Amino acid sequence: MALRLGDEAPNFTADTTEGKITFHDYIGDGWCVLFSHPKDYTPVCTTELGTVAKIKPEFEKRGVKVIGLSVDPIEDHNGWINDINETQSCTVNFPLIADPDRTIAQLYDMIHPNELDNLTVRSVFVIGPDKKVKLTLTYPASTGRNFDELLRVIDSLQLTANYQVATPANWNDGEDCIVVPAIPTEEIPDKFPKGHTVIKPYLRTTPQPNK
């Protein structure tokens, strides 16, 4: 049964590139990020390793760890790193897990009949601090993965997790912010003194609180 929003996201043991992890410690308290690839050497994956090594220090700005999966065997794992690291001029400076039984993609139902019936399909989890799974994506293999979209989302999970606000279509962080509909118009002042507009009852925008 596919994760849902809200499910703590399964637990593992499993070997990687940099080391055997159990992945609720590998989380610890902070977030992560939960990518899958079909299949190693494979051309749009190559470029999306490459990509995540590159901008690795915006996920530790934000407390998020980062980790692969496809079901090949470390040794490859190994031996597509020097590939990646050559053709895209970067250093993976993150775990890649092998899962070669599928053990790992069967408890995230990366494998979609339909789509790949041996290999997992390109998942994206985010998993909060506590081990809830926070977003899933699900791209199809000839489509590469928009890193920046993942960031600006990171930001607002986070930004949504701490205060009663929610982030409107294409925001950004340091844009305005929706109060969430609990909150009634009259209490807005003392919650969020930088102000706000109403624009309908039900619409009411603040600058983001945490800037």
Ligand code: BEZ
Given for the second form:
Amino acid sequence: MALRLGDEAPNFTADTTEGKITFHDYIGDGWCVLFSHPKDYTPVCTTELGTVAKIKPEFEKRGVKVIGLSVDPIEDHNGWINDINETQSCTVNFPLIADPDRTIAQLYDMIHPNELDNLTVRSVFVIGPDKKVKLTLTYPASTGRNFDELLRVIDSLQLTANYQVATPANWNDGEDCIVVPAIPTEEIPDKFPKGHTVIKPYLRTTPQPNK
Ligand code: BEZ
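Given the form predicted on its own above, produce the structure of the same protein in the form predicted together with this ligand.
After this comes the whole thing, all chains and molecules, with the earlier chain placed first.
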């Protein structure tokens, strides 16, 4: 069955381009992005992995580890990484899981047979320090992901994990937030001393509390 938000991310051991890992140990006390790509030595995947390598410092700033996966063997990953580094002007600096027997792909429901026969689609799982799934995304093979959007979502997930706020459409870090409906308007000044605006009784905004 598909993993749902709030489910525990299944643990596994796997061979990666940076050695054998146990997934929950790899996550440690931080956050993790586990993302799959359909196939090594393919064009869109090459650009995606190069992009992730180049913005890895942005994930690190947020305390997030990244790890990729496909059903290709480790030898293919290692050979392909040279191409990624060459063509994308980067150094792939995060592990790629080799899952040739598809154990992990099946555990995470990354194979969607109506889309690709026996290959993983472009799945993304954001996993919190409690090892629970905080976000899932699924893209088809033909559409490369927007990893800036992934960073934006992580900013929201990390903020809303710690404050009683939600983030509006197209929100970016540093912008006003929405006070969650569970907080009565009369309690807002105590909880959000930076101020607030009541636009409607159900729509109250406040400056981002941790900025
Ligand atoms: C790609 O990365 O370009 C790709 C991979 C699998 C199927 C189609 C495209």
